[in-house]
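This document starts with one chain, in the form predicted alone, laid out as structure tokens.
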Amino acid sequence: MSSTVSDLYRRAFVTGASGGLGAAFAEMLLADGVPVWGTARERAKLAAITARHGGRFTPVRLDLADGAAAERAFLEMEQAAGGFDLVINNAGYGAFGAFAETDFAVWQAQLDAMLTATLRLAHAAQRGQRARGRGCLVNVSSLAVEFPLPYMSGYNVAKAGLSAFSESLLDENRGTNLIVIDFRPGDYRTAFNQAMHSTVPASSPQGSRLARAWQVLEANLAAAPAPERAAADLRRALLAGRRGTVRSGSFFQARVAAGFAKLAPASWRRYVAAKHFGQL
């Protein structure tokens, strides 16, 4: 096993790296010796990593929400850099609320950024790693695959769609030197809901489930381990050649919860969940 990153990749582009896991991936990595290419939609929201690392973190703009400028800014780093050998597709949000009660352009929204201008990148990636002979390509997904969290269908679906879309690339990348993983974090104790797009009509009947739901998912977060621990399993499994799936997470979500699901029958995984969630 490698000591470090460096000893395998030389160069890495991370998408949302101004806080949360994309932030702990790319201090991760540069701690490691890897030059990180991080993205943001404003580049100030960058000034804090950049300013800690001068050279070796180059800040780049980078919005999901219009695919195509998001592939030419790829497509423009990886030509000014010499190409990148590890891209991890991290950036992403969530969206909260009842499916039919929200406007559907929000599911939408979140569906063309999460999912297409995600698998938009990993197109380009993929192209230049293949030219190249080697490389990896991190899809961070959720254990949300697993257990989908209620009212935030297009979370769901993204993240469920990203997994799909790992395993399809690890059929079509077999015997060969490309690297596809497909890493799964439970909660971690970041910002994430804080910058949720939320849309509970006042009027909403379903308005004390919703709330219910949001008042486990904030006490989740708030118990839940810092990003740094991702970090750390990513590291190891970047360092091992690992391929496929890794979960990470509290032992509880990764180990104990992803066991369960794995074993037992489809309605006790749901009762379970809308238990936890106080849905029932």
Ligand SMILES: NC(=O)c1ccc[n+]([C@@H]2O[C@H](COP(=O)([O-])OP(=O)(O)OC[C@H]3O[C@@H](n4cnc5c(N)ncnc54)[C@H](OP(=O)(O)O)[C@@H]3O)[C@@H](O)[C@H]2O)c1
Contents of the next structure:
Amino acid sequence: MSSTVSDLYRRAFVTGASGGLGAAFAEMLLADGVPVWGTARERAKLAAITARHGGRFTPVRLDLADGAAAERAFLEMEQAAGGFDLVINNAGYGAFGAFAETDFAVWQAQLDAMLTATLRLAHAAQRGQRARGRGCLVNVSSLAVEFPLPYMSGYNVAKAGLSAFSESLLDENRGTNLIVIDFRPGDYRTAFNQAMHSTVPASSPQGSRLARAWQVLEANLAAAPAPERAAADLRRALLAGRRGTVRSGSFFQARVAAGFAKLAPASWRRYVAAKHFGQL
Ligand SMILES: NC(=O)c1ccc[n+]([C@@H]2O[C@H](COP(=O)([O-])OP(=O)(O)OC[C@H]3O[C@@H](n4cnc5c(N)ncnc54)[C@H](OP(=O)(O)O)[C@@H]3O)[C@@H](O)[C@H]2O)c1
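What would the structure be for the form predicted together with this ligand, rather than the form predicted alone?
Once more the chain from above appears, this time first in line as the rest of the complex follows.
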């Protein structure tokens, strides 16, 4: 097993590096000697990490709301850098609201950004890595694939789609030096809930159920591990050369609940989730 990520990878591209999991991934890679190109929608949000790491961290403006521009930004950096042998598709956000009560434009925007634009970046990344004959693509999905989050239908779809996409790539890349990791975090204490696009009309007939679900989502995040733990899990997976699904989070979420979701009948899983989120 390699001892640092720089034994395996020379240059990394990390989306959503301005905070939370993406910043922790970037710091972990930098500490291991891997130069990082990290993105945010505003370059100013990357000023602190850029200052801390001098020329080893390159800030990149990238907004998944415009997939074509995001791809251009990636390709421009890739050409200037000489190729990214590690790409971490991490950027993302949640949208909270009852499906029918929320304007469809909210769901459309979420799927455009978190599924279509994210796949577009993966497409560009895979082309480069295929041409060079090696590389690793990490798609940051979620344990929400196994335990869908309440009133976050667009998010659940985007992450289920992203994990299904990783499965397709794993199959296509079998027998090659192209590694794909379907990284599924459980709850982590980040700004994810603060950044949530929330639509709960004052007159919502489902208002009290939404409020209870939101309280539990908030409590879960407040009690969750720090993002450095996810970075340590990803580092271990990279060093071990793992490919496929990597679950990360508290022992209960990543092991017990994920095991239960796999083995229990779907009706039990739905019941347990509804009870947990105060929906019964
Ligand atoms: N925290 C959790 O419990 C958890 C659990 C499972 C999965 N995840 C996934 O982990 C990833 C990171 O989430 P996080 O918890 O670290 O959240 P976070 O602290 O809110 O960070 C999100 C990052 O994504 C970027 N971002 C958000 N919307 C974007 C857009 N439209 N275009 C480009 N960049 C965008 C943000 O950059 P700006 O500076 O531009 O805002 C920020 O760097 C997400 O894909 C999330 O779904 C998180």
